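As a starting point, one isolated chain is supplied in structure tokens, in the form predicted on its own.
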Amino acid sequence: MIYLLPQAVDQSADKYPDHEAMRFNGQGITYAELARRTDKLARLLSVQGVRKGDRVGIYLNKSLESAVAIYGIMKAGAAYVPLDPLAPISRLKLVIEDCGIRHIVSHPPKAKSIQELISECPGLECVVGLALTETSVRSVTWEAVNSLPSGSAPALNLMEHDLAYIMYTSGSTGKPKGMMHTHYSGLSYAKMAADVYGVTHQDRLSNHSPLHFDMSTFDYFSGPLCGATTIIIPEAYTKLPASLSKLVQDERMTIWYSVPFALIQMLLNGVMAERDWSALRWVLFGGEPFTPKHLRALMQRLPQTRFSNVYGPAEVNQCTFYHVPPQPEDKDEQVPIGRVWANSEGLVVDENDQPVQPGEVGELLVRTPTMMRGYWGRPDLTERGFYRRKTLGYLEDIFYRTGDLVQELPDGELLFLGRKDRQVKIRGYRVELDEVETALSRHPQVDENATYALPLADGNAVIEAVVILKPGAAVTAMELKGHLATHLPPYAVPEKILLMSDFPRTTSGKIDRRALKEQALVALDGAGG
């Protein structure tokens, strides 16, 4: 019986030792080798001072080492914390210091950034994956790790409710917030997804999402649980639709999982008429709505493939799915997110936490074993993020407040209608508009600013910002973008920034955001930036 996530790797190593666990850039690693290398990394981390419950950062571009890092860290009894390889140093510093990270697993391509992190984060003690010079921080290369003698990982008294990983997302105050997931929540998700989508050791899963994006947990957890092969897609391919569609063909991928944007790009620019995707049996998409016309066109091109719309905030991994039937030519309605899956419960409630009637709009609350433990170091956010329902007089059923508005359709399926707050999805990534505004406010020449999201015709959205400068300021929109790039990940930087002399106001003096958005839309038609 598997109770901890790393046990899945060891079990598959026993059952399928010579079967490839991971592939990257044409190179593969078997389950037997993955088990050996993760054991070695776990022992090395233990020697370097990692203890049960510690948080260890993963600062890697996509590679085979990604999987070794994930499972090696967990085998050492620690929780892995993915660090966005494209994020500015200032943001990574916030995560490292907030989470108390002392050890980082990295590799040579990040050497320059690691040196910057060391200078900015005095709490760092050890970096695994590259050689450092002229620094007091200890370092161990991957070559040294791999040359260690074979042996078991450290013996630990871990339980299924101990932390397995912490994933950070945008925070409304400008400070990222870390979602604490346990071995139980991660393994529950892996088992549920493997069961729903029928994953076996013969499957070849796509890993399109980066480690710091919650979608990656399906590929990295369900694959080893079932002995499947996970194809780690290099970052460069995500910007090259033709190369990506060829990789799906050449690697004979059987299950694809990504945001709709990646699929739309391959549909429109991936030369799909020349590709053989006959091995692909299931396409999973989520994180944002899939434009009906593009979904219909892709389903017509892949008649042998099943399609499912999956839903779930990172706090619960995933909690609903909808198996998409063939889409009629005259249907342009949004695809439902489906029903809450087995062994879980969903409530649709009003602003007073009272259940609404079917057909009425309300917030979705979810109770599921795939749910996070809470937010790292933020008991206030944790308390606000959960709804507690009294049961049996003194017990509690705990539900996560998704913040998403849904409507129950006549057939029982749920339709996603948007957010209650100012959080938006940009290509699947969660962005708090308040965080963007906080970052803009840090610029010394910015007096006031406001941001909003605009929907695009393809179902995606972009962020735009409007700024009032301080008297005498002469900063440009491009300079403001450059400032934001040092504080925010690339997807959170507004596509356009408009400079204005004043904002429309309500009678109370607050920014009239609805009027501002309409006013800015007119102005942006003729403005650059």
The other form holds:
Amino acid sequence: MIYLLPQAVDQSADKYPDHEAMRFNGQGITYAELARRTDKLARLLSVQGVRKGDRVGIYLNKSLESAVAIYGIMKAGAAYVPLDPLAPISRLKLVIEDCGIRHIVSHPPKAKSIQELISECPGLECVVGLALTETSVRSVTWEAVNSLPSGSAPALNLMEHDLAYIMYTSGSTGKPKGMMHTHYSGLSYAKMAADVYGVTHQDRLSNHSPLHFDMSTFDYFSGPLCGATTIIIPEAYTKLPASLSKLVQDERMTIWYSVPFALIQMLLNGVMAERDWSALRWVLFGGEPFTPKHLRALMQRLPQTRFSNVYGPAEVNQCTFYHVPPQPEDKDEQVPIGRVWANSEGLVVDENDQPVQPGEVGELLVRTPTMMRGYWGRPDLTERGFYRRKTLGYLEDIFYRTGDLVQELPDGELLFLGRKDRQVKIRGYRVELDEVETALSRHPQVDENATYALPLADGNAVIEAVVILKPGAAVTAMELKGHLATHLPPYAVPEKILLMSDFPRTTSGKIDRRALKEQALVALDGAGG
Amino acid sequence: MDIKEQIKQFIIVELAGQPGLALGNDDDLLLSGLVDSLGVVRLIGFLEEQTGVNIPPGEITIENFGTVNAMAAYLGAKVVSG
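Next block, the form predicted in complex with its partner chain, ref. the form predicted on its own:
Full complex below, order starting with the chain above.
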């Protein structure tokens, strides 16, 4: 019986020892090798002081080591915490200190940033994956890990409800919040997704998303559960559609999963007419809506491929899906997010948590085994994030409040309509606009500021900020962007910052963000955007 | 200013907003986070404008755009071949 995520790797190593589990840049690692290497890493971490329930950071560019790190850490009984390799040091420090990370798994390309992290985070004790000098922090290279004698991972009394991984996401107060997932929630998701999309050991999955983005769990969990091969796509390919579309062809990928942005880029600039994607049987997209005209064009180009809209906040991994039928030429509405999937329950409620009439707009609440336990160290946020329904007299069913507004269509499918709060999606990444404003307000020369997201014609969105400086201040917009780049991940830094002398206000004197956004949209139209 | 310097200036000032940043001709631009997907689009627009060369989507690849040196070599060959 499989009840822990790493058991998926060991099971596939028994069934398909010589089958490739992961591929990266033309190189592969078999299931037998992945099982061996993760056992070694787990033993090493244990010797270095990692105990059951600890949190271990993963600070890696995409690489085969990503898979070794994820499963090795979990085999050591710890939860893995992906650290965004592109995030500024100040933000990583918040994460490392928030969940008390003492050990990090990394590799030589990150050596310079690791040195900075060590000087910023006195709690760090050990770095695996590179050699450090002139520091009291212990280090063990990958060569040393791999040359350990073979042997099984430490014997631990782990249960399915123990922590498996923590993923951090934007928090509205300016402090990222960590979603605690268990072996149970992660494995429930892996099994459900494998079932819905019929994943087998013959499949070749794309890994487009970075580790700190929850979509990566399909590639890293469902793949090994089924003995499939996951193609880890190097960062550079994700930015060059013509190279990316060639990789899909050359690696004969069978299931693709990403935000719509990556697919739209390939559709528009990926010289698709020259590519052979005949191996591709299923395209999964999620994270944000897919512009209907682009979705239709991509589906027409790939008539043999199925398409599914996948929905679910990272707190629940996934909770609905919609298998997209061929889209008629005259239809330009968003495709639905579908129905709540098996072994799950959804409610659409009003402001008072009362179910709305079918067809009315409300917030989606979800109860599902794929749900997180809560936010690390934040009972307040956790309590607010859940809705508790009394059952059996004195017990509770716990639902996650998605914050997403939906509407049930006559045929029972759910349509996504927007957010209850000020969270926006930038190329699939969640950004709390309040967090951007908090970061801007920390600049000593900023008096007031406001941010808003603008939709672009290609289906993307960009963040813009407007700023009133303090009297006598002389900082430029570019310098403010530089300030934000040291506090926020790259996708959360506004595309444009405008300096103003005053803002439109509401009658109560508050900043009128709606009016600001409308002004900006007019300016965007005027510029031909 | 030669094309390599122009590219570097564009990246660190216009794309990254960090004018003081040191950037090597062989640095992996696409891994570093200095240039994201939208940055690539802006960079291509800039290069087409500066050099008068038309850059078709099929040639915007890792081989041609992974580093400053790769871009300079690619553009140099385009100019020679007309």
